[in-house]
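We begin with a single chain expressed as structure tokens, specifically the form predicted on its own.
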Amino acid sequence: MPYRVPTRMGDGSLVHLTPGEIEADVRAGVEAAVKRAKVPPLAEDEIEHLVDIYASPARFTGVDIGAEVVLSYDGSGAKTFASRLQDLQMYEQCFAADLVELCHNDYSFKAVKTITAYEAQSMRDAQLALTVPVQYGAMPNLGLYCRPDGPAPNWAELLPLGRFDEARAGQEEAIEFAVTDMVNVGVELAESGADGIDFDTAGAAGDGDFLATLRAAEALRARYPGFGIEIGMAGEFVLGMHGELEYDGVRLAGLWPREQLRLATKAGAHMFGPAVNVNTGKTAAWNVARACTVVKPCVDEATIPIHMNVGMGVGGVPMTTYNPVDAVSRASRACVDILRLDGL
């Protein structure tokens, strides 16, 4: 009977595959990325390296000594049952985090704007207690600005009815509200001493969501040239919920990581986090190979640090609440080794 290696599916379940089957999955993942994202394939030695990582029966793997990268964590101020400040201190002192993030449980700028003064004081306290950089994070979450939660018309209701002009107008109205909230929160947190702000899961509600993020980043960069601005994406390409929105003359709908990076850089981001979604029906090896192939052109031309989103359901990490260390360590090492990332 051929030797079988324990490995993972995209949903975290354990499967046993032969090294040959793992290699076939890696090559299929690369091919899927090339076909969908219109990017070059990985080199043969890169494919072989991915096969070596996933064909190993080791419980844990890691990069070589000297090849370590910066570790940044979104939402690290709300991960345990401790207070937010204690949570940040644990990430700094116990988990060796290089950058931590203060955030509120309702991780959206629309919700945070009503309590910004309290968040500013919490940021001030965190800056006095920690040594590592502390940024503030939340989602643009454009959907919260449409009815019944917000004032704008609900495009998710209008689009199925074929009322496209009204749906687009609703998104355009929501964008203005979102930009105002993101900039106002960013200003208050910058004044309180934050090292930066994280526009997390940008583009989750489509091209309008991404446009609001770019405009907010541009406004904050103009006001605070030295302020850290991170843009972390929600998915591998921008959904065209509006379809006609542009930034700097570039249509946003359908952009893949390389094109997303270009606009994020123009808007003033100092750090970019591409995200590639996991297919739960495929193996971890397939997913990582696809993710690396999609993101490689983005890293190759980047002029700002790239901290790829490698976590639950993105970057080759299975879509499950508590991920097994064998899956997380393999995805992390693969992305660092193949892409030469600045951080995770």
Second form
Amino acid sequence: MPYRVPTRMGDGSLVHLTPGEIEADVRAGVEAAVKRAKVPPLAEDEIEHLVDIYASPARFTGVDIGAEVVLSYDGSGAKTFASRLQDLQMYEQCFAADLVELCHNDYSFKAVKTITAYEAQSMRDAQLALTVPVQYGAMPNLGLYCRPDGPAPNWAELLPLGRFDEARAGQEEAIEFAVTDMVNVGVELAESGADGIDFDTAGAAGDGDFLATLRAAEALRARYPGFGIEIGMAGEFVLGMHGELEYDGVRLAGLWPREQLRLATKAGAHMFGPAVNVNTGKTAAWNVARACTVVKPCVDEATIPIHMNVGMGVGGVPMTTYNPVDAVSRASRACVDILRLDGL
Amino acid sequence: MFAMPIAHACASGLGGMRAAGDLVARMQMARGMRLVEAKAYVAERLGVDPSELSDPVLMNERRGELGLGRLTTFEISHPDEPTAIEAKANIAEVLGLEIPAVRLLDERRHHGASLG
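With the form predicted on its own done, generate the form predicted in complex with the partner chain in the same format.
Every component of the complex follows; first up is the chain already shown.
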């Protein structure tokens, strides 16, 4: 009977594999990233390190003492336990968060704009009560600006009908609404004392979503030079729902993390969060190997901090609500060790 | 909820207010400093080595000395030390950084006087 190590699938389920099978999965994950994202493979010592992390039967693992990184928690002030303010205090006092995020459960700028004054008051209250930095977070969520939820023509309905020009025009109209909302909310929160703003899951609705985010970031940076602006991505590459949109002369459709980072930096972001989606049918070892390989060129080139998304369903953390600490700690350590990240 | 914040914090986190994670985070947010640069900057300002910024024993002492805010626990509290916005004012001074909430506090403290 060969020695088998308890490990996880991408959906969080427990499986038992031999160290050889884990190594094969790590190599396959690297190869999948090389083929898909056209990036260099990890070095041999990096692959061996990933195998060591995932072939261990230990319940928990961590980075070396002195190699710790900044942890930013999107969604930390979302009324999970008590009030939003109490939640933020709990993250500060009990979870050792380095920075926390006030947010609304709807988590979209279009929804938040109608209650911005109340959100600004909540930010002010939080700033008086907390010591750690408090940013405000929401999603650009371009899809909310098309019918029936918003005023713009629905490109998801028009595209299957072959009405491409109308679909593109609908997205261009929605982008203008989204930029206005994100800038207005950002200004209100900045004026209430927020330490920063988090454009979370940028690009979720495709290249138009990403363009709106970049333009909003650029406008806020011009007004607030010391404001924390974080752009966190929704997925590993930008979907070309429009296909012809550009920022700074660069076509947005199909961009991978390194190219996304260049534009986020150009727009004035102070932190960038690449996201690599988890394949639930593959092992956690395969997924983290693929994620590290996709993101490595981005971190190598960065001039601003990289806070990789390593949460439920991204960055090698299984797609499950009740994540096992063995899986989370392995992904956490693997991404920091291999990528030399600035934060998570 | 248990696994995500706590597992990450224990596996790779700088420790927030238990150590100096919030201070390094501020330099990343406000100045866009990468981790090595931000750690070096904060360490120099605190008079420690960058590798010591995650040490809760040492950093708890240093935070107390500089008035940067310390966690209260069941066993101990710090009623005579700065906390929250008070501590942030000290953090702004020590880091040489404008913290928006501290700037607003300064502006609004004198609001009544300027009206009168």
